[in-house]
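One chain comes next, on its own, written as structure tokens: the form predicted on its own.
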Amino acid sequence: MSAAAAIATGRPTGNLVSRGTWKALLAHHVHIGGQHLRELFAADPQRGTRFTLEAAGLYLDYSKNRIDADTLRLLVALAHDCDLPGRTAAMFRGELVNGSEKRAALHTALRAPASERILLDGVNVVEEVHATLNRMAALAGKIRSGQWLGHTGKRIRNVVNIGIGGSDLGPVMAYEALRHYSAETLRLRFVSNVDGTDLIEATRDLEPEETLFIVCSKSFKTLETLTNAHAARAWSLEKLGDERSIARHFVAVSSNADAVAKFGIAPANLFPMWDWVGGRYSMDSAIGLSTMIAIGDAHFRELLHGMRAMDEHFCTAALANNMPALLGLLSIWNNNFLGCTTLAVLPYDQYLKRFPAYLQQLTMESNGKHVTLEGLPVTQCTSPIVWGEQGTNGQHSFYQLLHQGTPLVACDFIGFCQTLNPLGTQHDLLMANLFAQTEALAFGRTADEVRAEGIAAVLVPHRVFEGNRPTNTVLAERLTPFTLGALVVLYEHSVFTQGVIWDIDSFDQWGVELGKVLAQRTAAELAIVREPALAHDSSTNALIRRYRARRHADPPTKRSV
């Protein structure tokens, strides 16, 4: 989008370390960047409760932040000057708001009920949305109770989820988080990665006749997906044998029609996949019918539910009470201007063990750019590096550098009152953690305050916690379906809020298509038989003629039953 084009859109436009609103944060962070959290909540009595907000079942504690009263108005004044809510309503409405790709970012209408209408292209979407998911609880249904039978009569026990990225890592993260609700009667797989180890020990101790592979890739293209998708092809017929068994043994979530039907995937088990949806906000589309097989179509329902209630909260909450608006806020502050170029995302469940992987994609797939919309370089820092692990277990890995590394490393905790698994005393110690963990960060502990426990002077700058280090903490009752709904789609706004400060487009992927590219060459080049000419660098040259002569060297022993 041009510079004019913006303007004639209402959007606001020019370099953003320009604006009065960014100048006046500079200006802030001079006179507060130099306090203690120690000091903020020593003049604040009242802090730990005035900087926490409600909303969709969480509840979030902001307060540990290095900010105050005047940051907030700032940074609120900030989002407004950048036109937050009218972007968030171009968004919603079905605007073009990908700029790169020309497309409207309708994920939200995946959970619009069915009584709401947003057109995109004279056609209401909501109408096709819940189509699809009564077509999806209908072949779930028949799963889940034992009707759906596969090609010899027996009944389907495994469901083996093949996609990659958003294809992967939402319905993986979903059926892990989710795994409470889940039917007991099935095993759920997920293979993504090309290396052939992933489908060889998903399968490995599957029987074909017993096994249903959902096959997710929105132009039936995608390369990893596609070499999966065809491997398990030829593992379960060389077990079946009848081409007209991959009828009752695939499905897929895809938009290329004609090449499902050329794999052999029946069209009435074909589930569509719209490019209004991104790979990464796809979870609660068709691409998560592996979840809905798992957990059953009313908790999946209860998902979706739990998602609307964050939309809806975004959407109509004033800026400083927005829940997901302040989280973004909040990371714009932490990144551009503490120098917090890294997010530890830290659950205290181990159901969300693979949510940190989820949010990695979510939020560096979407602002890692380098280029603003009119397509000038960005002025300032834009994605943090998200990382994590769930539990106490990142204690005993990372958290050293979290409490005394040189790196300041902004932290998200997230925890529930109460467990799913109820085992002695346990909950409370894991809780007890993660309290203590956030206490630690933003205080520290003194030279003087070391010294008064007795320890020896030449142990005293080792037994230092510096403290002043900012986190948020999410609690919520319990891990239910509708909470996890709201949690994914309070990071999709915060994300998509930091993308509108930074005038990014947070809904394009162009740096994962020079990789691909390049892999196809160079995988045709590895195929041909004879020593192929190379063009690449002299070191890419190297690697391959290395692999090339030692590829079929040494073959492995087959590994043992």
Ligand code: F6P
Given for the second form:
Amino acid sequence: MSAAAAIATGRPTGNLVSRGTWKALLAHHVHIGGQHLRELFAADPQRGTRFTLEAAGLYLDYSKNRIDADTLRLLVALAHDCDLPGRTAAMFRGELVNGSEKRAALHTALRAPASERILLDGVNVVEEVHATLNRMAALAGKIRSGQWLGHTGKRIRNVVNIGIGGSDLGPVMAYEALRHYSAETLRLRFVSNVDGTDLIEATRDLEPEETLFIVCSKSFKTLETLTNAHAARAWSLEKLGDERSIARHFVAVSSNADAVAKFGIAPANLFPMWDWVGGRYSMDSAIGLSTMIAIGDAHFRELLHGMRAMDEHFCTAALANNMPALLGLLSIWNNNFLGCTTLAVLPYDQYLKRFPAYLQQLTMESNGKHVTLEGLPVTQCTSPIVWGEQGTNGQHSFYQLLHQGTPLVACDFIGFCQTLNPLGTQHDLLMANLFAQTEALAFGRTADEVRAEGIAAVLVPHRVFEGNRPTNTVLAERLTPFTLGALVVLYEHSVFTQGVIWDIDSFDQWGVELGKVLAQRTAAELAIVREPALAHDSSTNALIRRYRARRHADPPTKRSV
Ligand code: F6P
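If the one shown is the form predicted on its own, what is the structure of the form predicted in complex with 6-O-phosphono-beta-D-fructofuranose (F6P)?
All chains and molecules follow, beginning with the one already shown.
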């Protein structure tokens, strides 16, 4: 998009660093950069409640960031300068905010109430969304009640989702997160990796007669998913021995009806995906069919309500009180001004163990970009590297670096006031650890404090905690489908907010293409029995030759069940 075209669409132009609002933040950083969280808290006794927000059942405490009221004011001014409200409205209206793919990013329509109308090319997409939800509910209901029988008349007891990226990470994260609400009579498995081990281990104890596969692929072209789907089909047919069994044991979620039909799945078993929903924003579309089968229609709708509640908050709250916008702006502050190029996501809830992995794709595939919407090189570090682990496991692994390592890492802690699994005092212990970690990261322990404890002088430097590490804490009452929905959308819109500030396309993913193309070329070379002339670099050529020479050398013995 040219600068003139950008002006015509109302989108602000100009290099981020040349904006007055950016320069004001830079100047402010010089002033506040040297201040410690200890001083900031001492100067304002109300800070721990002042810098907090509540929305859609979530409580966000952002007081342990290296900010003051001026930082917030300047960040909000930057967001206005970058027209975050206008860009948000454009996204919700269905404008082509994904410029490089000329697509809308209308995932917010997936949780709109049936009464709403959102027109895209003259079609009310909300109507399609609800028609699909109703079809999903019908199938989920039949499977959960045992009405949907396999080819030999047996009840379906196993559901295997085959997909990768957004067609896997959202469903598996949601399934794990909401296991408490899942039907105990059903076993759910998720297969994503093209490594045969994934499918074999997922199916080794399953009966094909009792197993339904959901092949999830928006494009129905993804190598991993199609390879696994064909292998699953062979596994199923080997036992069931009849092509007609496919109709009872395979359903698909895709926008590519022709490819689904070619695979052998009947149109009645196809659930639509739309090109206006990005893969990493699709867990609440039919891609979430496995979630709905696991938790049931009513709980799935609760998840949608939680998402919708956060959408409404994002659209209506002033930026200074807007939870996703503030989370995104604080991330910009931590990343671009304080140099935190990574974000650790630390859920203190075992059920959220796949949440960091889910956020990795959401954040890094969205904002790991090197050019602006206009194709100009970005001037700032874009997406932080997202990683994490559920508490308290991480504490005995990488928290050493968080506390005393040289990189400054921003952390998001997530916890719940009530546990779903009361067991003695364990929840109190879990939460005590969460609170202790954010306190230690913020305030640390000075050399004087260490000395006062009688620590030998030689050990004092080792025992000092510098503190001043920025953290956010998200607290909710308990992990419910509603809360999970709100949490997911909190991050969706935080990611969007950051993308708007950097003026990048948060909805394309060209960066995954080159590897795919080269893998296809290499797969063809590996398939040839005699070595073809290899034309890679000398390293890749040598690796391929070594692999080819050794791959059949020592066939593994089959593991007995
Ligand atoms: O990794 C690239 C990607 O296109 C993701 O964006 C997407 O979620 C994933 O592959 C799976 O794509 P599909 O649903 O089309 O199989």
